[in-house]
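A single chain comes next, written as structure tokens; it is the form predicted on its own.
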Amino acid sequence: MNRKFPHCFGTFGPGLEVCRVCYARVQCQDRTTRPRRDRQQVVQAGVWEGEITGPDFELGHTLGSGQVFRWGRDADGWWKGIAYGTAFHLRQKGDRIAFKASAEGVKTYAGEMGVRDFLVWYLRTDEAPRVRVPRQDRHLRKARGLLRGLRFVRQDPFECMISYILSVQAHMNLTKRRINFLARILGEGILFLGERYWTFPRPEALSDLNGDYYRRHKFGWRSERVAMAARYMAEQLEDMDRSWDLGVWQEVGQGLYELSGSGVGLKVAKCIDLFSLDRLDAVPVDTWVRKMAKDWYGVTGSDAKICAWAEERGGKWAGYMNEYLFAYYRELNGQTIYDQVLSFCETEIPSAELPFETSG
């Protein structure tokens, strides 16, 4: 059946007025009994500088891998990125991070930090992992040795969450599109140095929009997924009287994953125990995953059976394991500059999507 849609459905702009059914215009507010949203408010920010040290990191290996989505390399050379609420300029000469942040404090699943413990505690920049190499594992060898310095940062969960659910099948800028918007359309904006980020929805906010309107803006079969998976989310935050720390959030990606229908199989549960729960022995299994297991280590057969023999290969640190070698294959196998991590490194380029707008 062919679903009439009110005509601003598609239309979206900054400041606007909107209304639960589209998000678009204040007419459409007789359409719906829900509360209209108030005006977005862009909250101009103030500016934190300082830098933090980090020995054996690598600011762009932990950035560029493909793991975060909200972060960008901008033309002038500086990360630029949003992560709990605060925007963030980030740059990194020798073991030295150059820090502006939006705000000084940083609220989190583990509690209100400074902007610089926050940046130590998200960057991992203090965590240095030990992969033992195998004698014989030339691949393992040369992966280490080049992506020395990359950490899996510790991502807000529900935001890692819902970007990996969007990811399924998805090139990277794609995801990353589809985030910054729904971002600018429910987020809160700061505007920072010139440039205006929006915070991340919570579930509460995303739970109102169900699968038509993502289907409508072009979100494809993961719609429905979506939108269940923030129900959910926002339901077990109205149930839960316990403070959200880490373990809450375990139990609710593991509730995601037993979820029929919620888009967390076995490839995003494992992206969301590693890049947000601290699960640092998983490891997600991608096309790339299959192809170099297959090729450089004659491992084959369904995604759980890869899974299984790289956790166990790797142990504590199999997730590092795993990114060496994805990253490290793809760089050697990637068809555009923005797959392969240590080239675009090495070069000047600005990242493809940025999650910001300059302000004019």
The other form holds:
Amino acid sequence: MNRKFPHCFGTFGPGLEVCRVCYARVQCQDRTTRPRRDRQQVVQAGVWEGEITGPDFELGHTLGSGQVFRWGRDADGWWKGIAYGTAFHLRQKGDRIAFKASAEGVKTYAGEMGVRDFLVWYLRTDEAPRVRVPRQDRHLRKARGLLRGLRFVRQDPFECMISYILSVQAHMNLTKRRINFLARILGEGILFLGERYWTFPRPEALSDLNGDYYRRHKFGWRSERVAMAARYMAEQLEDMDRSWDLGVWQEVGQGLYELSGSGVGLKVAKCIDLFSLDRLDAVPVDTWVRKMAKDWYGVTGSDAKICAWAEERGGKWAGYMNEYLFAYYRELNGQTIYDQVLSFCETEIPSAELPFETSG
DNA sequence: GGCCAGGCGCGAC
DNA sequence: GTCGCGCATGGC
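I have the form predicted on its own already, so could you send the form predicted in complex with the DNA?
Time for the whole complex; same chain goes first.
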């Protein structure tokens, strides 16, 4: 056995072998039909700096709420993350948000934007949610007051879909690690301010691999679901003549929900709707929301029932109404600081999982 | 070591 | 349509 080169440990797609050392797709012992993918290839990025304003906006609540998996607060106080193929450092002082970005322009399903416009769009800094509080609802009044500056980030739909399929019945830090793993081996590297970031893999990259591959890497029973969902989306991408605007992504989200075995049930579908498809009236019902609905409102029953109750009650802003309650309930009942976005933002401890490696 | 984690899918009714 | 159970894996 030649120790100098990586070894294949299996075939996980048509003619696709994967190195057991770096887990990347590599040309290994001349047995693969795929071109070599050099995991060390990292593009050095420039730095674009500036500032946007965010009145009535809280960066920490927004990026620390648990919605996004590829952001974290570093020990130096900056929020660092990668979105739409661009790495960012962000920090808020008052209503000003300083940014450093790895690119001048960012491509999204809504078109290409300058980095400043992108951040306003991505963070929704210019949109104030209007959640009305029924007179007697003291929980919601308190929650809204504490979390007023929170926004739903406009996540990349593909990343959001795969991420929430992976999130099923797993702790968030574990999900973050799995997502970072995928990016690390199948994404593109960006060297930014001395840190290595990895873009979220493209649909083709994920769909090249079958469920055995993800299972090998301990994704458990999410394995076949990730493979199926990625395959479905890669096929849609090939079939679709139109460009991938929001309407197309909404169709794809619906398709995944209807596709049994894709890993997208009611809860994940609502997360996708709310976090990436601009449906701010969607309410994902998870284990926290279920407990909260019972403890605070006496509402019990199936998740579908609780969902219908919450969406009816909240109307067009139901997503925010639920998020306030969800975050406040978790603040009061969470077991760790990472469950408690308000407490976490008051400390200076870094996030448990950060989306980059320090270059060395 | 047992319980649970931001559920889903499938088979019984 | 809805209810109950099995499902991998890791953290606490």
